[in-house]
Amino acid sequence: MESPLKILKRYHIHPVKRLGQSFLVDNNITSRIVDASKIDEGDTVVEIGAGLGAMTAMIAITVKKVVALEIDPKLVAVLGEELKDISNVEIIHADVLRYDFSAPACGGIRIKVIGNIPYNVSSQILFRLIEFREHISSATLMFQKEVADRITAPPGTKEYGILSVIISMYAAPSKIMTVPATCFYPRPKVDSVVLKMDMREGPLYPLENHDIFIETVKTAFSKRRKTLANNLKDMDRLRSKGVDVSALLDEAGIDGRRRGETLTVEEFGRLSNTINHSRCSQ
């Protein structure tokens, strides 16, 4: 397979700041990422962020069929010209945050995501997949090194935090290489990860509303240095209807005297649906 770093010769690209643009140009890399996937014949897969399609191209071997997003037209037009004779392979010039992972998931068949996705806007990337969660099996991604520790931190670590929690409620994610800082053009200041989250059947603990446990999440950990209660007390949520919150907490068992870092995904689920209770009894 030609080299990334040729391709890009070839069509003038320079890579985009805004957009996050920093393309994988080692081929050996893409491949491992391609098979870390578990990635088989009957699979539709949606790319993240395809770029000069040499990651497209090798998933597009094995599946039925790869839906490329890119973003920056000039790409889209590169990956229509390399990819032209892949019969396989649907491009959509499309910002990731506004499409529905939920088209290309035909006959209630769950999709697979595979992408090396844009570092500054990673989170919200997660949380989108999250909202599709339904509709995709598993999603195996790159993120800056930083971002990777925080989402499988566990509990009681400075790295825990809102990512942490939220993605481990609806997946079970595992690291599966470090990519040097030297694999990619322009080179970023820190070495990369790829994790393979797979998504479960159902939340880790059986959570009665989604934007109630978000929002708990956030608040828990809105000011770290404060105790769970004084976050709590600040939830707009709980204020406006007078909830005491240390009955609350009691309701829930949990110490008020915690902070959000210390609590497991099961707790945080637990103190959510105790939160939809007491909403529901207002």
Ligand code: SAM
The other form holds:
Amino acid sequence: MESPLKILKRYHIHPVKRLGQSFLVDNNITSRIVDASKIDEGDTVVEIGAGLGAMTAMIAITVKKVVALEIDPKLVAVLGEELKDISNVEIIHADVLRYDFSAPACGGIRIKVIGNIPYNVSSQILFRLIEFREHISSATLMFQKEVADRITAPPGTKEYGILSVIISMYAAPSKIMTVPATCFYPRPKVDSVVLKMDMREGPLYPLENHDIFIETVKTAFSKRRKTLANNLKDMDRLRSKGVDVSALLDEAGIDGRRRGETLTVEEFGRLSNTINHSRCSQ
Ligand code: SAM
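Show the other one: the form predicted together with ligand SAM, since we just had the form predicted alone.
Below is the whole assembly, all chains and molecules, this chain first.
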């Protein structure tokens, strides 16, 4: 395929910052990302933000089908033209944050997700993928380095937070490589990191209620300087039922003087299950 820079020039495309358009112009890196995603001939792959189609064309060589999602109508037209001879690519003009990832996962076979994603919505994309986790076997995605550090951070570090806990509950993330800003056009101000997230068969800890787990994690990190007990006292679900937070933490076997950032993923699971069946103290 022609180089991304030549394609941009030929179609008079000016990258749109608002859509996080920063194109990979180093085909060697694109090829390493595709290799790292461990796709094979039976796979259906959804590519998020297909852009000019360089990665799409590489993925299509190996797999059964590629669904290329792209929000920008100008790029959808470019993709249609550039990939017109590749029969196993379906181009969909869609917002990834509204896309139904269960649709391509037919017959119970889980899909793989790949993408050099727009950085301005990377957390929302991750939460969307977690929603559809039963239909996805892995996601190999490019992130701004700081976001990748947050996703892979262990407890007790300053990077450990909502993303680390929620992703680790449902997926095992591993770092594939660092990608310098020089590999993109236009160049981002930050370095990038590719992570592969293998979705677990089930959550790391047997959760009773996904929504309460998410609410518990968000509450525990809502004010990072406060203790866990003090943050939980502000949780609507507990306040409205008049739940005794100290007794609840005793039941969960967690010291309320700790801060949220010290809890392991398993402890968050146990705490959210205790919150799920908590009753008022009277
Ligand atoms: N895959 C191309 C590459 O590697 O060169 C483009 C990557 S660029 C960082 C991100 C792409 O995502 C852009 O093509 C942009 O238009 C598209 N995009 C941005 N927001 C999107 C959204 N909400 N849904 C789908 N695509 C989106």
